[in-house]
Partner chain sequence: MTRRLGFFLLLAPLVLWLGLLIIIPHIDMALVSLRARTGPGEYAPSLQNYGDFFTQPLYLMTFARTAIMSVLATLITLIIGFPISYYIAKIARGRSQASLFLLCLIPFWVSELVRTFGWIILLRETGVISNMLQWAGLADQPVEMLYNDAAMMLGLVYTSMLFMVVPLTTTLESLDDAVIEAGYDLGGNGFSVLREIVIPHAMPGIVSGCIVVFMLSLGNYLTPTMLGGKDSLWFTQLIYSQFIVRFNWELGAAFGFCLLGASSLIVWGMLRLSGQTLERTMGEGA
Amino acid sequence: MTPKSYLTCTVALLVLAAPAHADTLRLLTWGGYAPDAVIEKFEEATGHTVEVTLSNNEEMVAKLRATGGGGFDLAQPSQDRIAGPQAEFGIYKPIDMSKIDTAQITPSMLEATKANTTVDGDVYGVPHVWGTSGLIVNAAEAGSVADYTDLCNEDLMGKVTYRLKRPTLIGFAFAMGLDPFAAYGDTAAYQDILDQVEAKLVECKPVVKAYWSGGDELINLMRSGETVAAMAWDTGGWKLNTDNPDINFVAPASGALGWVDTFVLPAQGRADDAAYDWINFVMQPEIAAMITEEAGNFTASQGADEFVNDALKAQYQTSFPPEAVDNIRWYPPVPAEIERIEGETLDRVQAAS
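In the form predicted together with its partner chain, give the structure of the chain above, and only that chain.
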């Protein structure tokens, strides 16, 4: 045998020797969605290994776009970031629903997500974790804050913080009595809404201490008392509540904004089986509860709530009386054009002084 054919044989043997079903799952997800304990259990149960990369919505899409949907086997963007980028860049592949254990998933969420992530008849997303954004309020100092627009109150001068991102635009629009979601299909109408929101945000600017850009920054600002009211995620509020009972998440009068983070398959993922295994594994109620404890948010796993600790349940119930749950406004898929004009609005708000 020539050296070359030796090599070929060795490689062939190695490939054959490896267990056919054990893969490396490259997971692109949010902090807290893949706790080490869960990964350990999963690797034990399936023989797959998991590599986690932490990210956020925008970066997930940007990364997948840069590689044409390669580099990862499973990603977790929010449900409103699936249809648009898929139509635009084709970075995902359809989900084979027959491989998903749908019985484990809350039916209403599954159906809503399917509807929102369908492009040309194919479904691209399965729901995983959901939560809301709304207000975090220090009741001792800013008890009057009940809606987004209250963040402009003069008596809170220099003690307010929020992000300069699209949830802020949408939250303010609802609080101002407008309906941005209804205008998604009509760019001109949407622009009109944005112009009103822009004027409001520019007017509010003196009241703002800083536009926060990372979760840690927000937590520090609220915990130190440098700010007393903020627009942020529910989990942030609950985390702060554990340290300081005065601070808690408040669902705004005009409705909290509901988001669902999903599972999607990147277009050039190489370990689809492992990806399906992971989805079915983490949707088991006990596992899903572990993730809730880590991430602070509830999941679409049917019956997982039972396994969640009481403190978290109590915080949730304080923030969400039943009418507030009904009032949640779920993000519909966002068209690319809408994001572009929103971006311009945000830039103008930041630059205004």
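No experiment lies behind these values; they were computed from the predicted model shown. Numbering follows the first chain given and starts at 1. Compared with the form predicted on its own:
- Hinge annotation between the two forms, restricted to W259, F72, A229, I193, points to W259 (rigid-part boundary).
- This chain moves as two rigid pieces, and the smaller piece turns through 37° between the two forms.
The form predicted on its own is what I need now, so please give it after the form predicted together with its partner chain.
Below you will find a single chain and nothing else.
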């Protein structure tokens, strides 16, 4: 059966299973996560209608906090914006995992998201769209770069770029055999990790061409050949690969650093059935591929990479063999005190001669 005929059959079955009393799904989400073509297929298949409000993390939490979790039936904050707001404001309701078709979701992503969104024993989020930071490498010029600390190799003198931001601190720590996420609850232990990373980053400064601060700057440095290895996001690597096949995103040996935008149920949502139907519908591999084509990032739908365009599929599968996906280090919620000491560390690295 072809992917197209499989999708047709799936939609037909969903139409037969459409609820007798269809609801309107009020969806609070990011741009690209609910393409018009996907909404049309969902409405046809289920009988529900969809109203989309585009937002971002800060606005999502603010809107739900202002209404006590009302006004929407499904929202999509990042996983690190769930446990804290729920514990403080009670703006979400638990996910009934029996209503989620978990067989469609990449197991390692599902388990990590459940762990990071559990409050008092209840799960409040399941994964949807994700992305990572890792390495962008010109294999013809820097083929030996396989982990973050390889960006310090002397044979790359003046040919490396990365940001002075949290991902660099975290990535270098993991590559040095440390576990910064495990130390989030112990400020002294975390400071000790940062001190070691700071020393390493200061030692590496002569190798660095520039600390990039924007996506265009990074792309230009790599495209021009001024730099041959970088720490950056996966979609940037794939964009560069389209122009130069020697350049691609590489998942570091110690693990790419991953973010996940989730599905959550607002506390006063009134169309839970429609929300669960949407989650299960968009996590079908063929539908998830449509979202990837629109948003640019992959979803946690297992096997969806087989349905995207051939170029993106090849880039993804080269960067993320299954073992690399399972090795992703997913960002947990960040304690406020951690942000302060990270900022101080980055300032000292910047100022070091």
